[in-house]
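Next up: a single chain in structure tokens, the form predicted alone.
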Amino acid sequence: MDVFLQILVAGFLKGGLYALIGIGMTLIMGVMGIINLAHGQLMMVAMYVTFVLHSFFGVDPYLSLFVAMPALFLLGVVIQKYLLNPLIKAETILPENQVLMTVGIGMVLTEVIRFIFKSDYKSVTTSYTGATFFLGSISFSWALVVAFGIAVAFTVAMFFFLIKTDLGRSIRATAQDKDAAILMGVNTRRITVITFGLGTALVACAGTLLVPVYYVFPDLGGPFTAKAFIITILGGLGSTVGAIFGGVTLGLAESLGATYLGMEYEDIVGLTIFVLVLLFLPGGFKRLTKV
């Protein structure tokens, strides 16, 4: 019993990062209407950008988020503006084309981290890296459980934000009927630009929070943009309350399949979630809880 209890402490932090790198996405999705593939590189940029403060300047990893964030934040918005936009403004290219081009952005992104920092796996050790504390006989990272408070700090902010504010409203109106948006005077074209940079800086947060527990690498943001197109399927399309569950269940079934079936089978076990989704239930659990 406190073995599986272990297991579900670990799959519910790991999934409150990934619910994070969801939302990211979902936000993204449901304003513009399209998968952003190089939401995984965007994180892993931010990785790279806390690796270079901890190891040139000294700075925390978590104190990395003040600069991370704002940094990924207007990334973001270069790429929206300048390189989506156009193909939104250019008629007689179909939609797909915009997810073409950020699987474009997200290879390039890829290979110029390449070329700065080489291909070998780089890490960063602070005094809480490997501390642990007790409640019971279950253990606790330090290093988790700080990054799952923060991540549900930026969580709750972000609903916030979206619920209370003038900008936030214009944000869920937008998902919800672009053209009555227009209607109604909002300037959606400034809006899908501030939403891919809150995504965006959404997954640097995220990102920044899993560097002092995983390796970084240029090649980890095609895994990251597959566990975020999963989360987003699972909790179902443009739905931020949907990313939660879904972040959470990816978590709980990747620790789970992990300890049970095995370390090489953890990605398979949300793969096969995500298959199974599609099949039983194409909604995800926005089908479910109508939000």
Second form
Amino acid sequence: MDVFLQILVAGFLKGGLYALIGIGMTLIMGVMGIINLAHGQLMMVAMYVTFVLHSFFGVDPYLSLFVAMPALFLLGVVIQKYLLNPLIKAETILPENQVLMTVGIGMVLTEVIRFIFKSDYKSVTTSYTGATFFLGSISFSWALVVAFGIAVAFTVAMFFFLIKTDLGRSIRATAQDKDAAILMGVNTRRITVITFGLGTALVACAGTLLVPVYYVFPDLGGPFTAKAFIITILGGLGSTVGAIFGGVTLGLAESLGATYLGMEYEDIVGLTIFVLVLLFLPGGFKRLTKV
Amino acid sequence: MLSIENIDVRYGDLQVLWGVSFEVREREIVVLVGANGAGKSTTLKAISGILKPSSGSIRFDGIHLDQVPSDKVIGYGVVHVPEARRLFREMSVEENLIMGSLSRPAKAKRKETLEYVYGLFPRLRERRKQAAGTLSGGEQQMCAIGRGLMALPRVLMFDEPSLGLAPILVQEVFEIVKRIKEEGVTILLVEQNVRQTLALCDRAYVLENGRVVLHGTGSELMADGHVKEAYLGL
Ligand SMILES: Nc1ncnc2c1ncn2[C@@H]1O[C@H](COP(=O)(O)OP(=O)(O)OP(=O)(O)O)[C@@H](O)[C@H]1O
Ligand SMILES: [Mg+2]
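Same protein, different condition: the form predicted alone was shown, now please give the form predicted in complex with the partner chain.
To see the whole picture, the full complex is given below, headed by that same chain.
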């Protein structure tokens, strides 16, 4: 029983980070109608930013959020403005080609980072890296708990922003009916740029929070893009609340799979759920939660 | 106030409007009538900038609206209530209304205008928290009109506001249109309810196959042989 609870706790904490990854992806998906297949690679870049800040300047990973998030926001803005939006202008190019472009961007990011840092696994060790505390007989990793708290804080802030501000409402409006949003005076081109920046900043946050408890290497982008994709499909494309459910579900499933089936099955569990959801609950959790 | 001069509009290679010209004067109700596919919605889209004319000009108080980016048009007080309402379906009624008031002057008066709109449509106040996509057809139309009013329009363009409504609601919508005009808003109305709109309007233009073929006051057109035959079924 304790083992089971322990696994649930670990999965749930991880799920908080996955939710953040998923919300970033789903925002971009909603507004632009495309899957961003560079999502995990952008997260990887953020992790290297944090790694560099820590190993060369001794900056605490949590503090480097203040650098990694704005930096990745800007990178996202540049990608959307100069690489993705020009593709919409050319009418002969199908919108699907934006997806191909994101694949290319992901590859370039991976190879650039590999060129600079080599393929080695790096890790960032802090005073709290292995630190744990106990509640009853369940142990909690400090780093994961803090990461979870920060992830929740950003998720809540994001919701507040989307629901309470004109800019947030304009993002949702653009996702729901682009032409109507234009009629209401929304500069939808600007919205796509801001949204890509925000989505990227959120995944940068998740990446930075993962640094103290995970490895940093150039090829981690691909698997995390796949996770982000699974989370958004689980949650229902474009649904922010769904992305939270999707993230937590994936976190729990991976934890359970890794324990009861073996570490090597961790990723297969996610993919299996993904296929099951597509088969039996197309539309994802959005079908159940309606938001 | 609003003058459309000789515009050609096309969807890609397909030309839909051919040298369309007309004018809307301050505080008028002007109606565009025409059969399905005549180009009425296309005309409104050209004015609100969703489509740009390939030639000709659209001027509003001397400003070349055809050269203004589409998202800036509403800022000049030229507001388009589109065909089929086009509400933000997953947003609440109130959020939809708020989306109408993004421009700086409209935002400054958001609270007051919201009260005004709720006064005009008490039904919307009752449903303010409800998702717009779950409203009835009539309520959706009210919400779409309300959203347009939130922008503090000087010219309000309606594209078939009576579409799909029961006769009693159609009547109500036209009453609202008149009321809005009396508050000083100029109105450009696209309708297939020819008889009722000709009775209500100051002037009307008849559009056929993308060209203006007739224009005059409502009563002139009602007496016109061609209009009687083609649109009034007499
Ligand atoms: N997005 C589009 N792409 C290509 N052709 C279009 C498009 N929208 C409209 N058209 C064509 O332009 C013509 C005029 O359409 P428009 O929507 O302006 O007609 P309308 O007068 O508003 O008709 P209705 O009364 O049915 O709404 C039609 O022949 C239509 O097929
Ligand atoms: Mg039409």
